[in-house]
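Below you'll find only one chain, the form predicted on its own, shown as structure tokens.
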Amino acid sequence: MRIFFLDQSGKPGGAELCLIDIAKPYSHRALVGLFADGQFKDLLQQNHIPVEVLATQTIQVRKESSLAQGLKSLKQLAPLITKVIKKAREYDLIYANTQKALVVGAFASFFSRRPLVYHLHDILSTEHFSQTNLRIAINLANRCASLVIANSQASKTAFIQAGGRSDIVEVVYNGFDPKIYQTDESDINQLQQLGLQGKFVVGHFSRLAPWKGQHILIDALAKCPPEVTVILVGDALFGEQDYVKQLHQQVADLGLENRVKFLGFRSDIPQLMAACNLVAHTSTSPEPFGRVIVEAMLCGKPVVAAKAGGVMELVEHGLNGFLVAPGEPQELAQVIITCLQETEITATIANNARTTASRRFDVATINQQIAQLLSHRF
């Protein structure tokens, strides 16, 4: 089966990392079409996946855009849609990996007469999307997609509640290669330059954005013993630089300059996780899946996560991780202190997490599930 994958981003977020794993088995008979240039293209090339940047300018539509803004962008989208239609005729299937890709892919599917798959990496709700964008996504998926792959039961439920057809949606979790997350002492020793020796390190791995809740972790840190240190791995992506400034100001106001390290974007995530004693997930809105949570589990690290959305399908409180109410720094601080003090119990939970994640989210099993869905439907 020849597959034409579409993705709107030039930057490697969670959906893009997932796409690399999905596209790899089809690399000799597939193409990934991107709507923006950037590091994601480089990652695809490093993984020997054919890729082409199809757009020359950024599409000026965001999750919160209005109907007027959406209509204004159609003129900009027209050359891209024309190019995608032409390319799509060379393939058996169009695979839209993001919402903008769904819009372009729906037009391409209609005019090229190729079936469309939509991989849903979002919880489609008004917490994240404007009503206009929600209606567009649901209507296009219902009318044009032969299959919607949701990355969690939470994403599937939200899709159906928003009006999506239940007969076209299937749940397939993100896949991971456990070998990537096996680190050794030399990897961890390389991180001594960060000055983390003798500290209890809490890691947060996410783009810096208000709904990702880094400010909640900083508030919690202020309630923890002085040996607790936080590393924030990630940076602003979509015009969220004001939030980064707010975080730096919050750290200064609380006198935590020596206990919070902003590391920016990093490629050595498994090694950084290996240097942590605990990984925190603090999203204030329901997370569709929670990729970082599984990565930490595979690294054999305990996780404390916000109890909402797809996260609740990954973490069982007290068994393979800890769950706290979203937006509650006091509750988060208490879990951090528990992990600091109860080392044996925490180590058992971390071992359980690694075993569970290796079994449930192995990329070979996940790719097999996707291959079966595609072969049965097309």
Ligand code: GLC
The other form holds:
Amino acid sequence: MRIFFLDQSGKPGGAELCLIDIAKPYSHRALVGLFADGQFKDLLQQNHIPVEVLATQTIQVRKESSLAQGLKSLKQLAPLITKVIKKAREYDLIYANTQKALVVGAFASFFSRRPLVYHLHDILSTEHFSQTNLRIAINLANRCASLVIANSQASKTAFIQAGGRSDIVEVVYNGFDPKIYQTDESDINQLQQLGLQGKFVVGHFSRLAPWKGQHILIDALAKCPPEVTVILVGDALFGEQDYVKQLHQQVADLGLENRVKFLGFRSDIPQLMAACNLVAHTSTSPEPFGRVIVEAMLCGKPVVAAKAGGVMELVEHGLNGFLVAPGEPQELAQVIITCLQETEITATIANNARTTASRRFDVATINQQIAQLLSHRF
Ligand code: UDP
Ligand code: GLC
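Could you give the coordinates for the form predicted in complex with the named molecule, as opposed to the form predicted on its own above?
Full complex below, order starting with the chain above.
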């Protein structure tokens, strides 16, 4: 099957990293069309997946954009849509990864008469999107998509609650290659470079954005013993520079400069996770899926995560990780202290997590699920 994948971003967010694994099995007859240039294009090329940047200018519309802004951007989209329609005729299927790709993909599907798949990586609710964007996404999906792949039950439920058709939506989790997350002793040497020897290291792996809640972890750290140290891995991918400033200010105000390290965007996630004693996920709005949680599990690291959205499908409190109420630094600090003190129980929980995550999220199985969905419907 020849697939034309579409993705709005040039930057490697979770939805884009997921797409690499999905596109790989089809790479000999596929194309990934991007609406922006950037590091994501390089990653696709490294994985031998054909890629082309299709847009010549940045698309201004954001998740919270109004109707007027949306209409303005539709004008901007015209040359891109024309290009996509032309290219789509060379493929059997259009696979839109996230919202802007859905908008462009819907037009292309209509004019090129090619079926459309929409991979939904978001919880379509007003917590994350403007009413206008919600309505556009639901209407286009309902009218134009033959299949919606939701990254979790939580994303599927939100889609249906927002008016999405239940007969076209299926849940497929993100897939991972467990081998990539098997690290060895030499990886722990990362610690030496980072100057973290003898510390209890809590890692946070996520783009810097207010709803990812890095500020909650910093507040929690202030309530933990001095040997607890935090590494923040990730960068502001979508222009959240004010939040980055706020985080640095918060660290300074709390006098935590020696206990918080900002490492920026990194490509050596498994090695850095190997250097951690605990991985914290702190999103303040429901996380649609949460790749970092599964990655930490595959690295054999205990995880504490914010109890909302797709996270509740990944973590069972006390069995394969810890859950805390979102936005509650006190509760988070308590779990960090428990992990620091109860090392044996925590290690057992992390081992359980590694075993079950390797089975549940194996990329080979996940890719089979997608292949089956595509072959049954198209
Ligand atoms: N990630 C990365 N480098 C970083 C920070 C994060 O490669 O510096 C990866 C992380 O390993 C995960 C993805 O980015 O695979 C983030 O996906 P997630 O689903 O956790 O959140 P998203 O940012 O997509 O909402
Ligand atoms: C999105 C979501 C994230 C999810 C990822 C992959 O970026 O925010 O929760 O893990 O897509 O599906």
